[in-house]
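Starting off, we have a lone chain in the form predicted alone, written out as structure tokens.
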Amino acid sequence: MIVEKINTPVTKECDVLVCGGGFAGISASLAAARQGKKVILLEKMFMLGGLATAGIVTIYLPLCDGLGRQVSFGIAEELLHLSIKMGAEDKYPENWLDNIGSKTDNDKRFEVQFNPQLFAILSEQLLLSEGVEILYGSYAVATDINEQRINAVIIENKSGRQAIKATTVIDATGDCDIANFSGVTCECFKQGNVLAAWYYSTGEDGYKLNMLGFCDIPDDQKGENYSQTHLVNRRFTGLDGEELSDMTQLSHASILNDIIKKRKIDENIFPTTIATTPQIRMTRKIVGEYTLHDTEQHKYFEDSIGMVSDWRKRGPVYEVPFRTLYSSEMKNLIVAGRCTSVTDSMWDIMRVIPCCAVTGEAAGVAASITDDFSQTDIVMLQDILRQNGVILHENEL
């Protein structure tokens, strides 16, 4: 059965539409406002921060590569610190914040965890003084195309179904939602997650961060010695709405006997925060113009939008193209976060904080200078990132 097509009223216009509110999207909109741009920003959720702080993966890893060297700065930098303007959990990096110590490739690494939902709320505060609007319980589900191009994306809430008409779209959904509704090349992640089950408690050893299984890490970054017990025996595409219903069911079921089990020693453990959000961390990304590969660290790369550093080992810097972001398919979209043009191998990489909010700050400011991101003037670009204090390739560390 096939319902009657609704016409879609236009109830909103903007220069910039960033579509996810997690680090991405935040560090896209920050970026594009401060280019003086009206920008509004779709959040399907009731808080910023998307999987970090809705679904409690609270660990900003590093911006340094293990060595001693930052690699990550500008907005990267800027939002670690606002997660821990009041006060970091746990890995407090004193080595890098304060100067105490050194910073060699035996001492911690520039991360720290933070609570969630004090950065979601700083975060927002930030957007709002910054002119950015917020669109709260907001889902993009379609969007309008003509002549390679999006004239509006469609979204509902609790208004109902509408349209939203953009000079240019920034798809910050983890997913590649944009992309993808748009026709855009995409691949997803072939091998599915695995259940993951994090939350936070409270009891005789305190307030405490439960990381409750775990992300998998791609087949071909499997040593011989690999080894890891699954919470249930079944993976996750992360894109259909039955299988993430059942997979928040099964989080739930596994936090409740992990409690049940903890209080056989400890009769006063309680949960105190769960995750409202699915804890998938790899599902669908763009093709785009260049795909990045995990073997090219320390690679130079003319277009580079700045750098990430690998959240698993110490050593390897990757500059970051450009052209990851964006296909020639749509003229005036472009990805940011965990949806960028990589190999599997770099996904699970690039997925992570430092590097959502490094590709979302380049989109921003991309998406404030050109409506059609294959012409983009990467000199002009890489100018203003310059001047918000990125450092753009390793030789200029």
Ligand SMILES: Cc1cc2nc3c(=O)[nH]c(=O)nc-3n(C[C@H](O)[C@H](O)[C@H](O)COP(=O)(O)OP(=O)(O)OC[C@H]3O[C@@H](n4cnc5c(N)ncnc54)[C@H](O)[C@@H]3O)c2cc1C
Given for the second form:
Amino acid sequence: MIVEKINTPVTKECDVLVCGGGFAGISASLAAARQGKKVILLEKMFMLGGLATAGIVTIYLPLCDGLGRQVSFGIAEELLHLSIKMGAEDKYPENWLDNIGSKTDNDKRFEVQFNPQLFAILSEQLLLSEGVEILYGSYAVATDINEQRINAVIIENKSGRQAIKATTVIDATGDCDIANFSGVTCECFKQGNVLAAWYYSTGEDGYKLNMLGFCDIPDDQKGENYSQTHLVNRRFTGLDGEELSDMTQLSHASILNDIIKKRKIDENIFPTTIATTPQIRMTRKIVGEYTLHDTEQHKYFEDSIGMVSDWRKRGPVYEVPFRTLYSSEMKNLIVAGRCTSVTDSMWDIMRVIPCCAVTGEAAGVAASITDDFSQTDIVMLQDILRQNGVILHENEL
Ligand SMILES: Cc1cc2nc3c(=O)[nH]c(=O)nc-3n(C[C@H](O)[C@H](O)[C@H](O)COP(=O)(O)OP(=O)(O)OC[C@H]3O[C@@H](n4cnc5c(N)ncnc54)[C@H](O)[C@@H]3O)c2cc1C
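Any chance you could show the form predicted together with the ligand after that form predicted alone?
Every chain and every other molecule in the complex is listed next, the one we just looked at coming first.
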């Protein structure tokens, strides 16, 4: 049943509209703004960082392969430095000082833990200094399509319902919301997500990250004798409003239980920060022009836009094909972050912070050089990425 039809005013126009201000959206906005484009970054929360800040997921997983080689560069590395700026610089792993990864000291991977609030503020400052217009509290709820192009993204915020027109649109919502609204073929995470309840506390151990609900391994990687205890015996798609609300309440109850349990040992323990966005790992991804598989490690891709490693084990390196970021079904739409085109088993590798930054940067550059992603000048895209310090192929390391 349709209740009423609303005429939606166009309130803004830009070259590149980035939907979602997590690591992917931050990277994409930076990259596009640095190409001289007018960029608007739309974010439903009132802070940047997405899962990494509002979701309290504050471990910047490795930029290296675990064998002494850095594989992710450019904005992925820039944001790692930003995340430990202002007092946490000593968290920089010593063996990675001056970018010299030493094979003899490879037990420490090139990763850091950071403060979520500080990162949210510092990344906001950075984007503002690059001329990005940030629009907080604004939910993308629909798209206006014309001849396989997104003409405008419909948003809702305190001012009501409006439309933003853009030449290119980057879907960095983590959930492929924009692709889904636009009718682009997407796939959901069949296995479903386990409950997570990460939170910070203060007590005898100081300021501490409590990681309740550690991640689950993909179904096709579970051996016969696999068993793991989860917080609750239920799985979540992350794509249903009511389910997300239930999930959040279960997550809060798990934190309370944990605090009550820990109070028996430390009577002064208190939660200090709980997530203000649902802690959901994998939801919906685009079916792009190429789908990257976890068996494609060390494979050369002509259209690589950068490399990522496997945060779970040492050794694997993946070149990321540009074709995993778009579908020819929608000409001016590109995706970045945890909703790119990968298999379910590759998803667990690609969904983490450094990979989101790698795809974000490439999407941002691409969105500033073309308005039809199937027709992108790959050489030009790669040249700009190289100028930005990105190494594209494993044989160039
Ligand atoms: C429990 C848990 C633990 C994790 N642990 C780690 C870890 O230790 N290290 C690591 O590197 N990664 C970890 N991850 C994964 C990682 O944090 C995320 O996958 C990554 O940060 C995703 O970045 P993103 O920018 O693609 O998406 P998100 O961070 O989800 O950002 C998407 C942004 O878009 C906004 N948005 C969504 N929909 C809309 C809309 N319709 N309109 C407007 N705005 C919208 C959201 O508010 C959000 O800010 C973990 C994830 C979870 C859930």
